[in-house]
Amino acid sequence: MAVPSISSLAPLADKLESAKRAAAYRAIDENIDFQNDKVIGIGSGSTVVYAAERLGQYLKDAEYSALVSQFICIPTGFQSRRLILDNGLKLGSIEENSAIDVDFDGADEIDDQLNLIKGGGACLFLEKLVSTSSKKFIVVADYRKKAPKYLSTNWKSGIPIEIVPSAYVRVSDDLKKLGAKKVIVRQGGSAKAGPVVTDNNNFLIDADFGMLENPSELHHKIKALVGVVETGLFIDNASRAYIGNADGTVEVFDK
């Protein structure tokens, strides 16, 4: 089975999904390297679902099977580790695959210097291993995460940072010292009574520093606090984005 054209899909029902696999799958066909990658990043979130599912069809071709076939995809958290098996590819781990040739991952909101806001899927930590770990990193998103300059601009959740559970209280007092006006441990909603636990047994906070001018600065702050593990400000961490509109349209940036 051939490699479906872009252009000969049909439109899905919902035009947000249209977008979202327009954009993931000209990201896959644009950036792999089929003779030379080796090992390739699966993020987490919505649009990310069509670049796995692009690589499955690109794996059922007969002229790029033998190649997709060896292909190394590393996870970064359960949702993409399913992702990875369900599309027939190579599950493989970052403990034994610490360089990686490209990721494609989501965002939760990207600004015009293609900083990032993750974490809202709470698979954060993971995701900026990987693509810290990466030689490309590849932005998958659509229209509505695009900030027209600064983050937190559109995403109004808070910044994800994921902590030492017997640091929160510590870093939520500390976190209100550097200017954050709301944070909250994130709860696990009706299925689970109490916090959100990450695939590291971590739990989360969202703190509301409003719209950010200088997002590195930030950055650098929250993550020198004691409990921090990791925040959801993702700095010049993305090489190019890629974003599905709703007529169908994708604009690629690149940094």
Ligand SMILES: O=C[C@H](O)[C@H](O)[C@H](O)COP(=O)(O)O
Given for the second form:
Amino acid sequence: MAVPSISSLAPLADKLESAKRAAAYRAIDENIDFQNDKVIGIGSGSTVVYAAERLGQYLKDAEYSALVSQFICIPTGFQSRRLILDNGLKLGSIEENSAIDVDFDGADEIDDQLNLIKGGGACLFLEKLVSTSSKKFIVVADYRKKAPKYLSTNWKSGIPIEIVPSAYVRVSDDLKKLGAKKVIVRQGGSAKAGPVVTDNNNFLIDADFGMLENPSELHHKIKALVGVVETGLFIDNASRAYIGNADGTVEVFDK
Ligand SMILES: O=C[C@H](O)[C@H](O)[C@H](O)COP(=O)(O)O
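Please give the other form, namely the form predicted in complex with the ligand, since only the form predicted on its own has been shown so far.
Whole complex next, starting from this chain.
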């Protein structure tokens, strides 16, 4: 079975899903050195689903199968582990593969410097562990995610912050002292009574600081707070971003 060309694909019923797929497929096609890359990071969320799907297509292709079957794919949470397994790819661990060749992951928002907000799906910690362990970190996203300039222009849910559960009151207070306008411990809603618990058995706080003109400075201030595990601000981390548009085109942005 040959890897289908992107132009030959029938559009999906949902333009948004077609945009995600176009970005993710092109990112895989253009950023894997099939002869030399061995360890591949697989992120979390709904866009990276198509990246794992595309890698699975290469696995089934006679020309690439022997190479891709040797790839070790590193997950960024439970959903990501399932993506790897469901596409027939070899699952590895960050413990055994701390040097990753290329990582593919989504984003909640992308600024004009390729800084990111991530964590909308509560997976930010392992995502940051994997993305910062990678030689190349490739972002795949749809047209809703590109901020005209600053982060928190379109993404209004606040900065996701992973915290130690017992510290939620202390961290909430400290974030307000730092200038957060709104601080919410993310709740499970109808899916779970009480707070969302991450794959690392932590809580998440979403903290709204308004538009972020200096996300790096804010990241370091938040990270220094007692009880904070990691922030969803990915600064100077992404190498390239593929943004899928509603008209089927894909824009590519380099750091
Ligand atoms: O915690 C979740 C991750 O940061 C996702 O990569 C991010 O929320 C983007 O997800 P999606 O591709 O579904 O928009």
